[in-house]
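Shown here is one chain on its own, the form predicted on its own, set out as structure tokens.
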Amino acid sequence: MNRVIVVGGGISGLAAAHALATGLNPPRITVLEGSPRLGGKLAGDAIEGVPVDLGAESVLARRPEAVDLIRAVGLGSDLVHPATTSAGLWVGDRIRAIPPTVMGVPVDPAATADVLGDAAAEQVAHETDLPAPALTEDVAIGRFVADRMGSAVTDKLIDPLLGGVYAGKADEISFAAAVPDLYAKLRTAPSLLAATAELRELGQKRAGQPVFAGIVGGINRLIGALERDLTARGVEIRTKLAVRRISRTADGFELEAGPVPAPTYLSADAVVVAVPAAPAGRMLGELVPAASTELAAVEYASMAIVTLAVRKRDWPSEATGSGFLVPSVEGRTIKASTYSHAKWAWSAEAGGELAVLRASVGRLGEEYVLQRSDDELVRLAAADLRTAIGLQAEVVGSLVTRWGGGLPQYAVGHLDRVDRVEAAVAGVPGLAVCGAAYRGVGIAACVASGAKAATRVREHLNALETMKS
């Protein structure tokens, strides 16, 4: 029986292993994870007895991949949707409603006045007076939109919305990678406003369909369910075994793992590399140097999640909706806050008299923020929440989770870089790569990436079987 080794036990690697294990004539599969646990950036804990997600807390429901996987591993009955998705923007002295946008790019100029100011909203309205965009190559979304609509749009709308996804800088993020549908429209649309209006209309046709989904008890439960499912299917899972090097052999691959003084060597007919760009580049340095060089150029941002518990009786009445985003130009410590007890009915029920909320801290280049102690981050987050929503309540429980190098940055030209990586990897039959570093950082995109890698590996194994017969 052919053997496949999946390097990396995050959601992408586990999704790849699941796709291989559930296909026809599954190979012998081993998952290698360098850390003590599976899940990567999907993790959970409890605060004062209330379950919480420490990383991502939902999946994109309008893409089928993650929801289908949740159902496949037996959690379909626990699928839920947010009780509210009405988020605001902390601009100036209060939380303001987010106007209709496509990932921060306005749809209705008049609706932006409260956030941007009248003069900036007027500039947005005159975007249609400019020559057609006619985009032919990738650009930084923040700079492009600022040139056409004014810097206020980038600073107060695009920055906070993209900051929540990438923890990066709008002036450096790839338009083609971050908002591909809008980028595609701008090849032929007469204006940026015309393009956003068209996409908004398409979105309204899907009105009533939930955008996001979660799992009762936290989206992190997906990892435990995947582990149980894979183990039941005979997949071998080994943690605390980091791979350092992958090399080609006469009949497959050899992987060197474990400590340098006492390495472990493993052989495989095919390999899926499902780790972040930097370690992927290092382990592929000898095998695919061209891909290794490209992967080494992918930057990562670090951030932290500060989870707090307060008493529901102390929750301020003016704090409505699911939370708020914070533009970096506002100079606050936190960049967003989610009221978990308001967003998820299961969290409100599990919390009893406690309300759980979380704040995110840290953007690209702000690693110094994360060098503060847990106590200081909790104090700073609580102070921002006091100013933003009048939360005077005593913090009765807290957790600080640091994600060092947690979010890949999709710089201008990112998709071209990914094309080059995938082309180089395609030159090595039996090798595949997947993960957040390539074509999407969300859970659904990572699951899709893992499934794509599994398909490539399965095609190679089928070719091997054909040759043997």
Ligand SMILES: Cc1cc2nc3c(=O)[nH]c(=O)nc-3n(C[C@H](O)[C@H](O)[C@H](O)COP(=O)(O)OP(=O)(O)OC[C@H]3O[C@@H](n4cnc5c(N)ncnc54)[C@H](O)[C@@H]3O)c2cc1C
Contents of the next structure:
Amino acid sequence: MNRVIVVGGGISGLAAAHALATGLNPPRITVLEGSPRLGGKLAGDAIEGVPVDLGAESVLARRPEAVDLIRAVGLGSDLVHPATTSAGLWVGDRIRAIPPTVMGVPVDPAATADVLGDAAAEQVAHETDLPAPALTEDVAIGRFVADRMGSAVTDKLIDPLLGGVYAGKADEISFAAAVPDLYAKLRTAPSLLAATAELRELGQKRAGQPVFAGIVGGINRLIGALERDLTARGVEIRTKLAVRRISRTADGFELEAGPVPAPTYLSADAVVVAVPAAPAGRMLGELVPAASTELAAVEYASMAIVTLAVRKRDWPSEATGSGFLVPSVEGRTIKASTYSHAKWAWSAEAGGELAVLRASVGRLGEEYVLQRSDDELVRLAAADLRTAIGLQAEVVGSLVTRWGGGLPQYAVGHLDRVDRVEAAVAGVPGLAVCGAAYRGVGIAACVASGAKAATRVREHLNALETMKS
Ligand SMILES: Cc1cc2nc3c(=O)[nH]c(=O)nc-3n(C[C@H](O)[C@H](O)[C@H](O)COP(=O)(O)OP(=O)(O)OC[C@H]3O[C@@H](n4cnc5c(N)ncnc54)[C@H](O)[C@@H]3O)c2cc1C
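Switch from the form predicted on its own to the form predicted in complex with the ligand and give that structure.
Once more the chain from above appears, this time first in line as the rest of the complex follows.
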């Protein structure tokens, strides 16, 4: 039987393994995970007995891949949608409503006045006076929008909204990769405002369909369920075995893993590389040098999640909705906060007298913030929350989770880079890459990329079988 090795036990690698294991004539599959646990950026714990997600906490439900996988591994009955997703924006002295936008790009100029001020809102309205954008090549979304609508839009709307996904800088993030629908519209739309209005209309047609989904007890439960499902299907899962090098042999691949002084060698007919860009670049250095060089150039932002538990009776009544985002220009420590007890009914129920909330800290280029001790990060997050929402409550429990190199940065030209990586990898039959570094950082996109890598590998194995017969 053919053997496929999947390198990396995050959601992308596990999704690839699942797609292979549930397809026709499944091969022998081994997942190699370098760390002691599966899941990568999906991880969970409990704070004062209340389950919490330490990394990702929801999936996009507007596209099917993640929700389908949750159902496929038996968690369909625990699939839930947020009780509220109305986040605010901490600008100036209070939390304000986020005006309608497409990823921070305004739809209705008048509605931006509370956040941007009257003069800046006026400038947004005049965007339609400019020549049509006629975008033909990728640009930094923040710069492009600032040029047309004013820098306040980039600073106060795009930065926090995109920052929530990439922990990156709006002035460096690729428009084509980060907001592809809007980017595509700008080839033909007469203005940015016309394009956002059109997309908004499309979005309204889908009104009522939930945008996000979660799992009772935390999205991280998907990992345990996948592990059980894969194991039951005969997939071998090995943790604490980091791959360092992949090379070609006469009839397949050899992987060198484990510590340098005592390496483990494994052979495979096909390999799926499902690790972040830096380790992927290193392990592919000899096999696909062109892809390796491209991957080495993908930057990552580091961040931390500070999870806090307070008593529900101390929760300030003015703190409504699911939380808030914070523009970098506001100079606060936290860049967002999610009220988990308000967003997820299961969290409110599990919490009993306790309310759990989380705050994220750190953006690209702000690694110094993460040099602080856990206690200091908790103190700073609590201080920001006190100012923002009047949370005077005693913190009765806390957890700080650091995500060094947590989120890949899609710089201008990212999609061209990914095309080049994929073209180089396609030159090695039986090899596939997938993960957050390529065509979407969200879990749903990662699941899709894992499934696509599995298809590529399966096609190779089918071709091998045809040659043998
Ligand atoms: C704090 C945070 C919050 C987020 N929130 C959300 C959210 O709410 N919703 C959402 O959709 N997305 C969210 N994301 C993004 C999303 O979680 C990630 O992009 C996604 O989980 C990445 O999955 P992956 O499998 O591609 O990579 P990873 O999760 O990084 O997994 C890669 C795995 O490969 C392993 N590995 C690395 N090197 C080697 C090696 N040499 N050999 C073997 N194994 C190796 C790693 O240990 C890791 O387990 C969040 C990300 C972060 C950091």
